[in-house]
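Only one chain is included here, represented as structure tokens and corresponding to the form predicted alone.
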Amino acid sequence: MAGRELTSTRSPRVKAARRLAKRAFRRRERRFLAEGPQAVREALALDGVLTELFTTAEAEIRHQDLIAQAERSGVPTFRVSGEVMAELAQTVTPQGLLAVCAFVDVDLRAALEPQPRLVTVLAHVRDPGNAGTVLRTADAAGSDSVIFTDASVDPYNGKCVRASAGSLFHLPVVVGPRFDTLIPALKESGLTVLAADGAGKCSLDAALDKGTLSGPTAWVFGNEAWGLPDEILDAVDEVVRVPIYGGAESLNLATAAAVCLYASARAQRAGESS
């Protein structure tokens, strides 16, 4: 099964992988860590993305198929001790499989060239768990791409990768565009740009009723605590609020994103079938 065994946390290979927990090293090397069998499985489905695999002896037994697939693909695979895995992993209870992967993001032009129908934009989103959950939700709702603006969290942050549950490997992800150039690019691609904000004059119900969501749409979601800045709200085509029918003060970011994205997905599919 796994090749050479690594038992020291001082191993150069282990130290090189551990450095990828820091954003500066990820950017420099354009590599990141993906932990757990789901992430490993999805990374293996993409040619050349998984570059190294670390596994414990216990995980070798539980996930023989994944390790065999990695070895057939020519991925260097290393058995490590529990101490080494604890050093590499970013979770309290490691699952025993950890991959080093190449970045998978694409540039904005490549993401918009296929004339997308649904695009998800994260602007000033700082919480990696929320960002990863929105990425997973966007994938489930059929979003054609997810865009992280320059002021948002790194999608290769370990918590974000885990929260995406493999969706990071499923759809085009764009990293780092400035909003002042992003909005014109979205509109030039034929997308109606909507911002989700609790202070929006248009409710999601009204947007559905007047057919706003049936065409190509880009949804912009903002910071968990303070929402979207005025310059973004002024630049989009419409600001839409999710109606609150009960006593809750608001919805959290991931829930609001799920409601909005699925509303668009349903409206678009209804339009295609009519």
The other form holds:
Number of protein chains: 2
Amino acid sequence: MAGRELTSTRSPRVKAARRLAKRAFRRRERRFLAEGPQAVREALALDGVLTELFTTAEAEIRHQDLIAQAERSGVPTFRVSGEVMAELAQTVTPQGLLAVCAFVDVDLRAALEPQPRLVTVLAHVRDPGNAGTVLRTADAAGSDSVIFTDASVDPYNGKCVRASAGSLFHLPVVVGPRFDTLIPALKESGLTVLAADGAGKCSLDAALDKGTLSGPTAWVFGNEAWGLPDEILDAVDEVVRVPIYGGAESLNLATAAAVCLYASARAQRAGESS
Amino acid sequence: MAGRELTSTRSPRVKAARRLAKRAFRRRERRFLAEGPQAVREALALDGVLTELFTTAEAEIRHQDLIAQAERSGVPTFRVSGEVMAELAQTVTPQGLLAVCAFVDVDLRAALEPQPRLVTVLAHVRDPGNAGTVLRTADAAGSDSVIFTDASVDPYNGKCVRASAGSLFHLPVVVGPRFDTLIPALKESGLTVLAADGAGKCSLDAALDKGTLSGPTAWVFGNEAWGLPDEILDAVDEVVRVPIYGGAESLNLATAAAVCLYASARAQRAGESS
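The structure above corresponds to the form predicted alone; please provide the structure of the form predicted together with another copy of the chain.
So here's everything in the complex, that chain up top.
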């Protein structure tokens, strides 16, 4: 069972964890909250990331293995009342397991050093649910890293962490580079930099046909509502649009990202086998 | 300006519209609610679909063209107070335009008669936001029709209508066929029926390589959490999985649907041009 019991929402440890719902406190302490068994399992797989674990009595029974693993790893665990969990969790129906984790992001240099083949950049993405979904999709499509520019949502936002479904812990994530230094760095690493934008002159099919997607590629995805600013569209190697074959005006961001990233994944693998 | 003014949430007309938030009333009257300028524009493009239009004074100024068009089409329009709009709208920040629309779905037979090349089937999809996103993606990818089986969410649910971003009005939508009669009907129409499922033996890449996706295809997408039941997996021509190249356990439903539908769209067009 969990080590200590905390039944008051005014416990200093509970209050300290609760504060991590706010970005300013996350930044200061370089820690964030991750809810649910999947996130706890993924965080435990990384050395020294999980720093505190809160559980309810019910969750302790349901997830004995995870809690035992946390305790073996020396993670302080605390049993909390339902009321305290409700205070800590950011979901309507908390899953009874809440982890305090150390930031997992890496330097841009560390992410680019191993000469990545596929990099995903979120520029001006503001909805944390969308950002988390793109992170999960990038992971699934075999992206080597995901970069959140300084104008994008915080990847440690609770909604983003949840929507990433564990992917935040799977691949190198870079937080906060400015766009004007990022693009040159991507190009210097041998990546072709493509922006996904509905107004792009080049369709994804044309990009596939001319082999643009077969080499190392960085995809830049923009804001949900207004896309990407001109200075980014001007700086990338090519602006690519996902073709719209029917009557829809546009695709949503996460959908467009899925189509682009999987097109790259397939084109790169086809190049390898031929 | 709008015809009559309604300032009471107890007005019979307001109450009649408000009831359409419930599926039982929608079914009985074969009418549904669609919010916002985009939905109103799309509904007006179809003959006899928009049957009543509610607007706020602010929206009347902002969308004069739409309201004039509705009036020219003989649609009864009503100016309502902010309070009444808040009662009618299902969103937190109503856009000030709310349409009562006649159901737009068509028979399965009508949808299959023109020998479709790409059909999207939602089986056991329960989240209306997901269903609407898949509908929008299917429209963008050039799907000829979208079929909601009897075990799926109601496409006229307000969240689904909103997430479809107008696509509900763009392409033939079929509501309610049972799966055991649907699959034979799809096959008889010359469609190869593919189920998307993470446990599929055939990867999407393999299906593309062997030409499975080049011909007329119906894609079946299942439940967000548990996928598709065995009787469906057994009945389709092939169960196809979207490959996971990275550490993610799975893709979300709308993402997987986007990857599958766009793979089909490209494969079918490549076949035509060669």
